[in-house]
Amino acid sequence: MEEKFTDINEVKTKIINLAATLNLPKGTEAFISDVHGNYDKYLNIIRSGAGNISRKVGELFNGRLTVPNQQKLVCLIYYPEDILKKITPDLKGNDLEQWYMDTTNQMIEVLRYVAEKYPQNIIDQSLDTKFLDISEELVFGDLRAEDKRQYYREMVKQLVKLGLADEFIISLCHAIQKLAIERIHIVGDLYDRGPHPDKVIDHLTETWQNFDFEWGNHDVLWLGSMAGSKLCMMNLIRISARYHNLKLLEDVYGIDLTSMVKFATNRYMPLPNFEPKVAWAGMTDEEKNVDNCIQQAAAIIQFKLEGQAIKRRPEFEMDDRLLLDKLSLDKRTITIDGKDYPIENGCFQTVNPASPYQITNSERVVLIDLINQFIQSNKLNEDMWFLADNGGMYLEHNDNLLFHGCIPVDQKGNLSSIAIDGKAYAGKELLDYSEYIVKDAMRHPTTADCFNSDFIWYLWEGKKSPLFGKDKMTTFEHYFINDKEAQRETPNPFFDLCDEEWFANRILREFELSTRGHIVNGHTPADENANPVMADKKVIVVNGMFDAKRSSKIGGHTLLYDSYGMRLETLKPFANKNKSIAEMSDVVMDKEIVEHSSERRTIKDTDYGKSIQKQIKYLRKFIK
């Protein structure tokens, strides 16, 4: 339906605000990735601007205040409402006056200075509305003019007589924050063992207006336990038991486990190899138990689902995964590729040698008690939407490929390809074809065994998988062979070459992008300390939110896209944030230059000034 204007003044006053915003420089842009539910972390990188606050503080401060004082100002724009509660009280009477003064002017300057590339309707948004007056006057009006720089001064002054200072610090800091960054990237893996991705959710919906989702396999696992896949579930709830967040299913998403927990604790006694892989402060080694049962029969429900998927869907080429049939008929050994292995506190009381992948009549009842607890959860279907709704396989963005994981290539780089109902999909194709399963499995849940469930687990763990990557899942010999052989993963040829210049070129070619762009790629590499930026500066890896339990050296890597180029930024590692208020740690600890320009880029050189372009061609129609 076509736009009417009754006063051709508006539609002109239209073009002109347009054709300005084109001139302006070009947001900022974050990439994140594998942010695994880990909330504190997750805010350290977006309060930080991914490090980006600290590089603004440093210029507008530099040779103004010492770099201490710089690292002050940085962690209270983190942190506004820790920082303040641990200094106005040490501060009395005239210096603590003084204090707020200096500290909002400073705010001030910093929000005038991340401003200055945005036109004001997009200011606004990110001004409290509470103090929207106040901090229009302190952001748009000329403090330098001699005839108005008492009225700014006693404004503040009020604010801090009226006990209001610490509530404007707080809607300035969030305002920098905000401005710090234009565009959230999350590149895959929201969900998986931490115990908060529902808080990210919250925080993107309720402070945020641009960002969007690449989805990972733990991604998927999610999406496809609401679309009422019993085997995602299952993966699900063993990986949540082994990290100890069964509290996430029960207390954010409403999933009762009664079943689950009766069940597994009847059926199984606790095992070393099923111990859970974190030990939380206050962990009773009742919940320790728990934990352990349940990874137990959710580990044994999975593998029996997965060996039917695998009959059902020879397609998949996943025969080799077929493993519960080549146990001896003691349970004690284990054939593969024609090697015996011995099993290790195996757990197969369930496993009926005749009929192994027969799920029981008990596991039946708590299968579909639990899969309909999943498909009906309000607050799980809400998350999960919005996940869908705001993401996808990968995204193209200004000549940007993203996406999490791999496209499925041989050893020569050529396409890899599934064979569905007589037709071959390979990279872009069957990126899209996936992104139609997930979406359309969403829509028509169901619990019945079904080509859409089917095709999303494959997605978690297929050896053609975008998702995953690697040519099997070895949860099985993890578990029960004491074998590094065995348990060997090997990474699609895609991570390989990755290094090569023509690759990237024939990957964005495949995905019909100019080759000046770059793929951002989110995964966790193999080796932590391979490069991150490969290809000629083609490719980028990032994973912000590594493990910092696993290096003690780096925290991982962010990316930001600016007017002025990429850099990658190597963060610190991240313990939790008391420690890094207590340090007064910066987010970064080095930074690289993957792109510079000379010429700033402008908003007419992006998608979005692409679409205001085409908004002012339209407009032009009324005036002529």
Ligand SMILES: O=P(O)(O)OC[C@H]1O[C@](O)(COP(=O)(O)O)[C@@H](O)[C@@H]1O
Given for the second form:
Amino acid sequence: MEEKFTDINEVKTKIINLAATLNLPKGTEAFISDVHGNYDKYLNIIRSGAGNISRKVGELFNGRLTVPNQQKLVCLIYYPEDILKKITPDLKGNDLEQWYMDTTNQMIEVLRYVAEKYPQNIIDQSLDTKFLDISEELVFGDLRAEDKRQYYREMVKQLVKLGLADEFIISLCHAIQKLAIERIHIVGDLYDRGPHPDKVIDHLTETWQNFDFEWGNHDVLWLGSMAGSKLCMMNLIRISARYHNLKLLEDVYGIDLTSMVKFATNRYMPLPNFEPKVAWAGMTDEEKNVDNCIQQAAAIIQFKLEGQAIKRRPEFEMDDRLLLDKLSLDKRTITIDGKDYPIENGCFQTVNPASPYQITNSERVVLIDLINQFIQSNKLNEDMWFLADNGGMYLEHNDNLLFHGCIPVDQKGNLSSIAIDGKAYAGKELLDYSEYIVKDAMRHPTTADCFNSDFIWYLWEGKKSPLFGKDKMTTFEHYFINDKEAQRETPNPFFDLCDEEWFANRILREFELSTRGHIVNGHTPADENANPVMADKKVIVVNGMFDAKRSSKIGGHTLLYDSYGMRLETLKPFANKNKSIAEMSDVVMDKEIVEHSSERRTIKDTDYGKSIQKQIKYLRKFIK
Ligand SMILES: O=P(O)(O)OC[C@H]1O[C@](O)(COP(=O)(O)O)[C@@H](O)[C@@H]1O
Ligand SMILES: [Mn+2]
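Okay, that one was the form predicted on its own. Can I see the form predicted in complex with the ligand too?
To see the whole picture, the full complex is given below, headed by that same chain.
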């Protein structure tokens, strides 16, 4: 964007500031993934700077505060609103005043330390305007200067006397949280399974300056539904019923599910294989039964729509996923690849063996009602365009390549292609094409069956989808066939080859990136992934293990990339915010150095630095 300047000195000052900025240390990037609507855990990680804050507090206070007292300070920074309420009532008179003085001074010390790598304008943006003057004085002033010591002391004293200390401390904590991470990368699967993906978007909209999304397979279900894909929408509703998150659709996105509730409770009875994956506290049996029936109704409509799509899209090569027409007449068995399996707890009452993929009139009424509501939901359009405007299928950033799933390849590591209209799409081209189709579908939403809607569904569960990365999604088998082999989903060879450095280099070169970069993925759950750091530390899998269905010894992984290098943080299992506050527990349980830079990286070494250098070159033209 070309700025207009009134006088030459303005240009020179701008050049001075830009050139100086190049020499500041590189900002800290945090990579998190698979948030799955778990807003509490997301906030716990963000408020802790993905573990960066406790590291900084340790560097500052080791030898000055005991570890438990450091822990208390760190938790106060994460949750000042809650911890202040917990601590201050037990203190009175001078003890209270002294506690506020000590805490305020410690907070200012931490803020100064976290802020020292930023220019003043960035620090100002992180400060609460209500306390801007005082904060600037205390953050930028020389607190050791003899002739100002009383000046600063009195400032803090008056804050306490005037009852502003809590607000002031909270504002300092929020500033520390914001400056602890310069950029957040959300590497997919923000949506599905958890109750509040919308709150993550609200948080980023309201408080965050730099972030980006790399879409996950679950995210495209929502993007596709808003664009009118009935296939995506039925998967989305089935999963929401499966995780008891239909309230998100009703309360946040204004989707009236009455037609689905009436249809589902009328045609289906609760079945054990449709029991909830998670049951939120306080759910009544009645509510659980309704979700059970909705999950069945959505699953059957989904299988029918998928059968229709597979037949009209031979290029998807998914005939092996046509299952309803493999049912026996009495629907008690199914024959797949010549093998008969008993059906357990089938719910095929609306399936007509003569035309198994035919949608019944009552199913059509529900479909049309719901898909029109998805297309017309303002909040859903707003949130989906937020994902689209701030994200995509992948991101090349500071020499690193970020994407959620995989780059489909064959056993030898050669790119696998998908032929669409006679053109083969593979590698970077396949991801670029996928991103184009998603955004084109969003720009032209339609409830009619169309290629865009079908292709976005393909991105959710297609054989060569870069977001799914498995040979099939065995949803049908998981519901009705009690056979591990039949339920198996075979990962794309990409996931095995990821441990080979030559392969990681090939993928980086495919995206025109230097082989000194890293590939950062999400998608593969940390408990399945033996080692999240592979290919001689070139490939890193971050998966924050946010979704409630996974209970594991660890709370997943996040990655931090700052001026000293790259660090993989192993997170503690997170139950909920109140438990974290009660235990005053930190976020991180372990860390692994992925890369240590011999010399500190500066902004000059980043993409942002490259854009600054371009700006300086442009400005120099004015002062020739
Ligand atoms: O991208 P993710 O989170 O792994 O989700 C996709 C996976 O979830 C599944 O759909 C299973 O989901 P459920 O656990 O809800 O049954 C798998 O079939 C599929 O591989
Ligand atoms: Mn995923």
